[in-house]
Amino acid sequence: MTPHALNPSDRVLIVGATGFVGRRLIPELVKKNVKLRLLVRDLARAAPLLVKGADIEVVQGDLVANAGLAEALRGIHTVYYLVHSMGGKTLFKNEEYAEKDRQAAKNFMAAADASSLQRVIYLGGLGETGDDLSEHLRSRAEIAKILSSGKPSATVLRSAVIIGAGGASYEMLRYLVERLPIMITPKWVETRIQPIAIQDVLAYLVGCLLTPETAGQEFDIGGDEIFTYVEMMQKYAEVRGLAKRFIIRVPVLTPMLSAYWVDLVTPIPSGIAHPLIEGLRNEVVCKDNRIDQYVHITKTSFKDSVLTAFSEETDGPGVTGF
């Protein structure tokens, strides 16, 4: 299905509303004046993110369980799909993460193509294709091959780490950093990522709607520098102003023992940490920058990212009066 750009009186839907991505999108697309919808499991957290005198409406559902998706859909022209499962509590969880995202993305797009959805947006992970792959990596890519199959035509864009207030990945570095002047950390930290502000991932995705000539393509996202993860959480240090990490590298320290680690001095449960810290294999940077040829906009330093994402921060290591 060809596209046809995005009119005023089309409203698009928000699937995964109240996360990370999601609760942050809904005020950058009502400045756009877009009619929303959002898919929520419990209206009570819905609530919150209702801006005064926005055309938003909110419809109950759940992905995984099959239900409230035609409501959802109907009239719809654009679907934001930003539903993901990083694991449970703990390990033991982490084997039904990937199959609850597979049969949520199944049936959302069973229900997408009875519909007359015209796009599907999708945000997924950077990350070679290949056996290697993790198992949180190796996911994302198999959502959005499913995302890609049916009759609305799919915009999957594939970041990194993204570095925001709440974000798992960036909370994770944030508590480590600052709580952790000497780390004993697995060898992988050595891999190279491409880190980007989640305003910027924002500027994107509000792009990508706005811009149909975006339709059916995938486009890799990332910020203007390159670290690897030791020199990231360095250079995270020189920005809030603490001394120099001493960081010890063993080849022995499993994702597994590395995610108990994590667990102990940071509040990313283990079932969260582990699938994040298992794809630290996985080198994570953009093999081309074909997007900013349709979206434009001004990439945030690191450095810029960093500041923003503490300065909303309200509790936590480093935070004035925690």
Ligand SMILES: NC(=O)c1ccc[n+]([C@@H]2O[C@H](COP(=O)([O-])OP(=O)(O)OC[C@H]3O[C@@H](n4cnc5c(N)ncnc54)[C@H](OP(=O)(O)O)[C@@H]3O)[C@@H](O)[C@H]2O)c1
Second form
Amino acid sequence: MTPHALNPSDRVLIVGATGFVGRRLIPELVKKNVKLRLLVRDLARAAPLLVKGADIEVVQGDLVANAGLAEALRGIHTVYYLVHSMGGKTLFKNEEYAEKDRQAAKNFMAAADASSLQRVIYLGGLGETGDDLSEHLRSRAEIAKILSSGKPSATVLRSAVIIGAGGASYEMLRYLVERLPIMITPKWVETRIQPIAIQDVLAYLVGCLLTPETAGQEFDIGGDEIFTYVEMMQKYAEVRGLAKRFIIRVPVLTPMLSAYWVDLVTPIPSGIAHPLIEGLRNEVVCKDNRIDQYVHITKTSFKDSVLTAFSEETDGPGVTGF
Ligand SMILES: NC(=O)c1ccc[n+]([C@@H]2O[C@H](COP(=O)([O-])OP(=O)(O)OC[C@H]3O[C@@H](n4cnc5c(N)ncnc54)[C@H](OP(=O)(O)O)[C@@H]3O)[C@@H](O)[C@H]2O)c1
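What about the form predicted in complex with the named molecule, after the form predicted alone?
Entire complex below, previous chain first.
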């Protein structure tokens, strides 16, 4: 289906509206006068998301439980799909969250196909396909496939770590560098990564909505700088005015041991941290910059993205935000 361009009377649904990306997307869309509906699991958590004077509806629902979807999708032009199920205290129970995410996406697509929905915009993860891909990144890619398989036209954006206060991967970076002047790390510190500022992710998400030509396409999005993880940690320390970190690479350190160690040093729930750590072995760098042909943004430097993120933390350096 070729989607029609968004009209002022059209409404856009955000699933995952309470999340790190979803809650920041709301004011950006309000600035563009987009009428919104939010699907939330817990209605009590919707109140802080509402913007005074904006046209925002709220529907209670749960994608895994298949609840509230028909109501949420009624009359919707585009859905932002910003959901994932990682969390809690688990130990590499990858299949558990992957299965939940698969079920959520399938339930969503069944309801979407039965509705008049025109477009889905999904933010997933960078990372090549292949046998070595971590369960987390494999699961993100699987969701992209499911969301692209239905009647609505899907736009898939793929990004590496997003730099922004409250983002799980960014918070892991922050806690580790803020708290540890000396780190013993496994080989993955040499893997390359192309981080992106949350402001830039939001600009691409909004830009895709306002550019119907992006429908039916997949784009890699990233900042202007590519680092190894060790370089990114040193750069973070430099931006924050911290002393250079001593990073000692130990080839025998397994992802499992690194994960236990992150549990000790950071407050990130293990159900989020462990799958992310497992994914650190996979290079997450944009294959191309085709997105620039459609959505023009001024990219935020890594330095500015860290400074902004840090200024938005309410709990000071290395104190629990989770
Ligand atoms: N954060 C990053 O650095 C990063 C990097 C690359 C890509 N991404 C992608 O960006 C997207 C959003 O990530 P995020 O960091 O914003 O995640 P997040 O903060 O963990 O938010 C996840 C959202 O999904 C919702 N959700 C979970 N299970 C649900 C269910 N069964 N039914 C309805 N809603 C459900 C959560 O609702 P509750 O509040 O009720 O739990 C929450 O709003 C994901 O696809 C992720 O892969 C993120």
